[in-house]
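Here we start with a single chain on its own, the form predicted on its own, put down as structure tokens.
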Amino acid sequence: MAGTARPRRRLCNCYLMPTQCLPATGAPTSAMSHRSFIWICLLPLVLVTVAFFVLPMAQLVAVGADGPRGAGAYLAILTEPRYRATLINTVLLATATTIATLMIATIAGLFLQRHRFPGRAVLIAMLTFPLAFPGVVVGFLIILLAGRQGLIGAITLALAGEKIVFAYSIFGLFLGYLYFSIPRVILTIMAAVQKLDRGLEEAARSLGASPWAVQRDVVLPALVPAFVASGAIAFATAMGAFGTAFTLATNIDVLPMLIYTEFTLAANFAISAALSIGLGVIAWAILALARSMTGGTVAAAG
């Protein structure tokens, strides 16, 4: 009819608020398929960490403690002077190595990171190619330069008329594992520099603040979370680095060494399994250390 107005229609708002339109059975059923989701994605993590790592170690803790010694095996590695003696050797070692490694990778990665030169891709290249060698070519390296036909021996011999062969000591040891920790560390500093504000450094500049000044007082303090990560993960590779101390360790007892010849050489499974927890629980602790103060930000190198 002429006079009678038409009821409006009610427009659904779908496409303006979508989420009126939903049924009120959506939401449960969302989340519980956001849970299903989370667990399906946990479940290879579980089955990885369970079969690698929680079986492993539990099988290396019983065996520790099923020699002769019992649980007093765990002990040996601080109560018998052989072992403790070995234990301080490669604390020092993986202690210096950590310092050199940051001293030379904090100048070699401000210097890399702050400059553009020619070649600098390729000297970035190659300071981080070592992270490509196995332990063993690391040695055989160090071999190659002090070795008994190395090139240092050959060039002494000729200038002094005596060889000087270094490559199986406590330095050569030290040279190995700094030339396969610089990599590892260079490139936390240089992301951690990449980082910096410059703005705090023209800002102390120009209050009078001297180039070593600068460095000192506003460069260096920032980089301190960079300097624990990467020192930890260089210590705990240091200390736990077997390749190349299997090639020129002959004559110096590393943990790792200790571990392998109280294994293979004298089958003594208890006392191998014990000086490997203890080694990896130091590895551990310090990682740990590192990890609470620099708010979790260590991981695995290399």
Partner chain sequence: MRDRLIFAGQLGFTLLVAAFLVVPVLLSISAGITVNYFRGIQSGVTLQWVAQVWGLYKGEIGLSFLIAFATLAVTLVVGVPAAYGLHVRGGRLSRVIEEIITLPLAIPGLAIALALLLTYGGFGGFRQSWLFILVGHTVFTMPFMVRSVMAVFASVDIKTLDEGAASLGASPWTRFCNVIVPNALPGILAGSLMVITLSLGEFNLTWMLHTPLTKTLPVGLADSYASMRLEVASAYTLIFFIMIVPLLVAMQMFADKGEKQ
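With the form predicted on its own already on screen, would you show the form predicted together with the partner chain?
FYI, this one's just the chain on its own, none of its partners or other molecules.
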């Protein structure tokens, strides 16, 4: 009962093939293999990156170790009291910025994602449009808000008879970094809230949890990856931001300003190179750590 091959019908080929067969190859000249094509695609990027990023960074590392202190310049950031104080100052400022931004953005982001009301789209647009303002512009906006001719000064003068001006202090810089970080952190948190499974919250409520308990036990823990990712960005950005500090001020002791003055005013190339490397390593390490914790891609913003 087995082994009988079934008959094979073959219809007239002429119906399907009115013309002669086509040539086997279109362009026999293009003998380039796919492998080499991929390399040709990658080559310009590799060249540009090596010439204008890898080599210069290597040079920066070399210059840092080439001053009167030798490789000890890299330790100066920790051993020299003036540099160490600046480093601590910068880290504290960046930490404060990160915590404040996360708190503000979480409250606003949760609210905006969980409620639908007229004007919501406008509000979101207002909160996110400063996304790509450069640091210099942010600095100027802080001056308009809290500078010598600023709004807060005018209001306090009218109300209390005393003009409050803090734009040029470290608190002004803090406000500037806050201004810079809020839009992008709100965006990240809103995206994370949108992805939350509402079923989890409903389950918690069905088990008797109060609204506060639901936030504390279900919502906030689920947002931790977003906090880590966006917090790392805010921190790294605040560590390295130069434009805002440059506009505001003259007398704020933060790492980027220190590097700038060491380089341009003191012409202390080795120390400024070593400090930049230190700053770069800290910023990169924070982002890499956050990335390994969240598994996502995290990058600082200019």
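Positions refer to the first chain, counted from 1. Each form is matched to the other, and the largest set of C-alpha atoms that superpose within 1.5 Å is called the rigid core. Being a predicted model, the structure only gives us computed values, none of them experimental.
- Just checking, between the two forms and with the core aligned, does residue 59 shift 2 Å or more at the CA? No, shifts by less than 2 Å.
- Query: Core aligned, does the CA of residue 49 move at least 2 Å between the two forms?
  - Reply: Yes, the C-alpha position differs by at least 2 Å between the two forms.
- Task: Superpose on the rigid core, then tell me if the C-alpha of residue 267 is displaced by 2 angstroms or more between the two forms.
- Result: No, because once the rigid core is superposed, the C-alpha of residue 267 moves less than 2 Å between the two forms.
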